[in-house]
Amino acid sequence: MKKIIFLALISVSFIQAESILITSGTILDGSGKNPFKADILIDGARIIEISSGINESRADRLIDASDKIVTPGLISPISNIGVVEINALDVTTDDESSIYGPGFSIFYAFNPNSTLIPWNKSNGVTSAISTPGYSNEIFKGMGSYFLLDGKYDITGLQDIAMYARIGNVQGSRSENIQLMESMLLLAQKLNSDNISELLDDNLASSFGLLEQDIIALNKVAMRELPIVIEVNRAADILQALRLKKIFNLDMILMSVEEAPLIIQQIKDSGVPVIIDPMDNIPNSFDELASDIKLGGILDKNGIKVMFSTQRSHNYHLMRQGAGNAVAHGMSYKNAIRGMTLTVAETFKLKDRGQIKKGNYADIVIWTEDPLEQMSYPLSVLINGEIQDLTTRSDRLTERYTDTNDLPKAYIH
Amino acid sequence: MKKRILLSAITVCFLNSCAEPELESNLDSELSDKKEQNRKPFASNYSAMSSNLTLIKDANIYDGIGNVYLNYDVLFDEGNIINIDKDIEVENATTYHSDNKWLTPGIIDIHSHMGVYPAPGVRTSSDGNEATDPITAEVWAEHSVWTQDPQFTLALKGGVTAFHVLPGSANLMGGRGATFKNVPRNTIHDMKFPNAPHSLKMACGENPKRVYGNRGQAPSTRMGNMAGFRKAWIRAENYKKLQAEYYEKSPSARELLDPPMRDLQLDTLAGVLDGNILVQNHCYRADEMAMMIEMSHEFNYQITAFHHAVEAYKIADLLADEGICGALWADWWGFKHEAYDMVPANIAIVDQARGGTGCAIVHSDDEVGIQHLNQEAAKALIAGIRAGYDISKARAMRWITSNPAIAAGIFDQTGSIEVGKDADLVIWSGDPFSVYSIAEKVFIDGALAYDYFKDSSQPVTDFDLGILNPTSERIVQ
């Protein structure tokens, strides 16, 4: 029989509230800041000290960490996790919504059971933002935050960002940015006006904006919610920060290939982005400027830089675009302050994506540099509590790999 | 070899048989009459660019056949590997210090869709499904490569020498696949790997049934998928029949007869029955890869390979024993029910059958993939020394570099650093499993095709020239 090496089978799901001390690890503590080795002590939930020789008759349980690296756990800003199982069968996806537009909200459907979460956390992702999925509507509905602990009591935070996208459709982009701006004055008017008058409107029945709707989009022209727009030719990112502008819109732009183009006015706009540093392929004629050096230039020029993946499933695989960024000139620190603190501070996670004193334990130690591809998780916790890290794929590998003469069907 | 693909794309070469070896030779040696006056239609028109006597001095090597070499040199000229030793010395080379820097064969992508889906990719030139039947074997996948896709330059930019391009999925036979040198050139003919063999697309499992189903046809399911094949098949081997019956014929009792009409399609699957042409089988599920298998006994052909094959771990062994590659993600799944068992160490487990006798290859079918196979190489290697088995970075490098060239047909030419191969080479700005590595320069038969920190060695496509803004390039260096 092959050795699989469950390393994290030391968790015990039903012992809670314990207190861990990680010794000796050198963390990489998701600020930014330069790596320093020390212990960190966590109790409950939360991390309590973190200083070097920290006595261990402090502590329940102790993880070793010397010669290995410490970061936050990672935050996808953007996935598909508890709400899509298998993409091309549409009775697993709950991506999309056919009667709401911008008042969609993902967070009922999360499935804690998805086989999405033992995967991506067991690759060092421990929450995720997850999302409407591609549609054509211009406002596609709002994303909520998960911890991937698989629990049926959910931990996260519903409706946490709006979603859009600027660009190529089918009729003309310049209708699509008309009826942004129209549809979140509409819903401004929900300060003053009633509901009722408001769904009255013309532009409210054309579309057939329903209340959640007005509601969600008010939420965004009053700056109680981040809007992430999709976006790339250059062009139409100024039209986004135009928006912007109008509104006082809290936005977060994302994918941003011609970014590097205007460089000067996103960087004056103070906006975060999300990109997928690894696309440099000119997928359309709105990403002409499509380039690997995209992270590094809009790092360089101090824009807050954060990933995403295009590989359905393997969020995790941010990892391996910020380490593509990096080796096209990002800085390392802020490759990995993109995939924990920046999340963290964009979305407003609060107490989340740095270890620091007081923050929850979401926290990962990995083999080596996690940016590496041959790096991997020893343990990850998730509000301090050690997670299990075995996954569906490890099952399968025990099985096909024993030597038994059984049928595998009596492996397991 | 060269007679082989001489006679794969012509309707006579099915007297090309084993057990009939004088016919044969009596057809070589007329074809090769005609072949003086002309160039056979498609075939490769391949010249390298123009190269100097090349030295690499320092270099630590990945072989690509399992063997590492540390602060060798490498000598080549005129296109070929020449030397391999330590401290070569020789004079009027052109000469690379590379400080210990890595050396390994170009990188060869055994599933590429470049060229036929090329960027941007918009309607008016997606052109690698002709999904309007589930059997066109008769299409050729070079019929559509546009030459100015600005990904084979991208492709060049992460190591990539060579790649061979399929039709897309959408039918049960898709068509005819074949390989190019990554050279930038304005004819297809002139990119077209010399002396390789045609492939033929094959597709099981939920694409073609999906296509076909959602239009009322067959195949909706999975034994229609298999009755489309084996119709097919015994099809081809009438046609072949038919052919042989003629050609068997005296040449006075040929001229009383017309020849039996050529069939485009046909031609393509008794090319394969021959052996002239290479089965290239996208292919998910276990148990559906055993029936390909099984059909492949019916018929007597040999798969080359099984692509995508996210259940190949689950028939390793049987895989070796056929001599079928797995040509694999690292890490890709959930898009479709038929790709949801992944396991990471789905390479390793390939690799590794029967003793290490498999046959594993990393591909991409992607054009970000495509740039950075080393990366999904290293994700692969790691999670077969997870899984417990004992592979070097230098046997995992045959997973993107001779692997690949024997499943395209092309390893007697690349896919390794050996005396005599072509000097397909790149040069790593570090270990090439590293996710920081770049390659730095690349060679192509001897030339160099790119060079990171040349701008006048980078080539710019049509496409990239002046687009954005008419003084300057798409990606500014």
The other form holds:
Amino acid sequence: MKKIIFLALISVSFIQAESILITSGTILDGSGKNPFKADILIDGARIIEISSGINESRADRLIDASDKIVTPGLISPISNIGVVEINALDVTTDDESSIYGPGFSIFYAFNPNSTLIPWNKSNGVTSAISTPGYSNEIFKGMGSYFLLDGKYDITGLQDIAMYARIGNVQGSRSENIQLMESMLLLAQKLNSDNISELLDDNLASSFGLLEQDIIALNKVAMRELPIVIEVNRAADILQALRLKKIFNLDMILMSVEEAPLIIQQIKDSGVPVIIDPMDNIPNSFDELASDIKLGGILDKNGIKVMFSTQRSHNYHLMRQGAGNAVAHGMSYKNAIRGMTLTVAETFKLKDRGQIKKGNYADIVIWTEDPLEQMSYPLSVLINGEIQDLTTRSDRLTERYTDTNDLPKAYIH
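Based on the form predicted together with the partner chain presented above, generate the structure block for the form predicted alone.
Shown next is a single chain and nothing more.
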């Protein structure tokens, strides 16, 4: 007899190698196209068909998504999921290095049993780019991509982007911009025979650059690795764009609070941006031109927008930020795209970020509009597997409310 899953908050074990049919859902496929109703047939990790009236006999398991919204799984373009548990407790943080600079990789520290994973997954985030943390250095290191399926057999992509910062870094910003340019120029010279010579260079020696640092910078300078630069002041954004032009960098800008002052230059550069639409009150002199309409302004100028969040553990709150951006002028379709396909395209996450035939089945079925704060996922699939949405909060609630068969002293 065929098994049917009705949309409900249920705990299930990972389902391996079965075919799943999601029926009658309203699909926002992540591409920016208008929503449409269709069935989705999944076999193993991939979507194999999207159409109306797919025969139920073709699937081992059915999920009824009638009157529900179906989207790709959300992708966080910046996070510390899996590498930080408690920011204030050093023994639980693995997002900084005291030895490496640009060549620092957080990949090997990823903890698939992190409490941040079920919490964000149960709120619709199915994968994330985990990145080096706050640093006074210009180049913070490289971020890696991970599926949030909780498996110890980790599915991820190592070192997919370099993260850097202009402004609010130790020393003169003029010096830091010059150093950024000089380090890229040095790394540009790298070939198979001269690494020792480059390591002996005065610049490399002064800043303790190791072989891994120069190799990583060379990948940025050669456009093999995108660079994400956190920057806010309009003048600093222009300096970042100058470096992009000099080195032909594959660049993404992040934060960009003063972007409206130089919107044409950003538009002409073609760079995508990562913003937090909830952050519109100046926190420094670099952000005096902050504008709550930032998302709408960028979107209307054809600039690709992705989302970050102020809450270091709650990356799912980018939904709230995206909703805020829509409320202040951003198109709804591009807001959904900014949490899904735009991230996948920008960071070259192949076959992710869109509900499309042949893509991996990272899918979320929502109670209602995913940009509404009260909406939540009823079912989450990662690589075609139905996920357990139980969180630590659920387990603690169960532990301290289910008092059957316990001594009276335990009941309070």
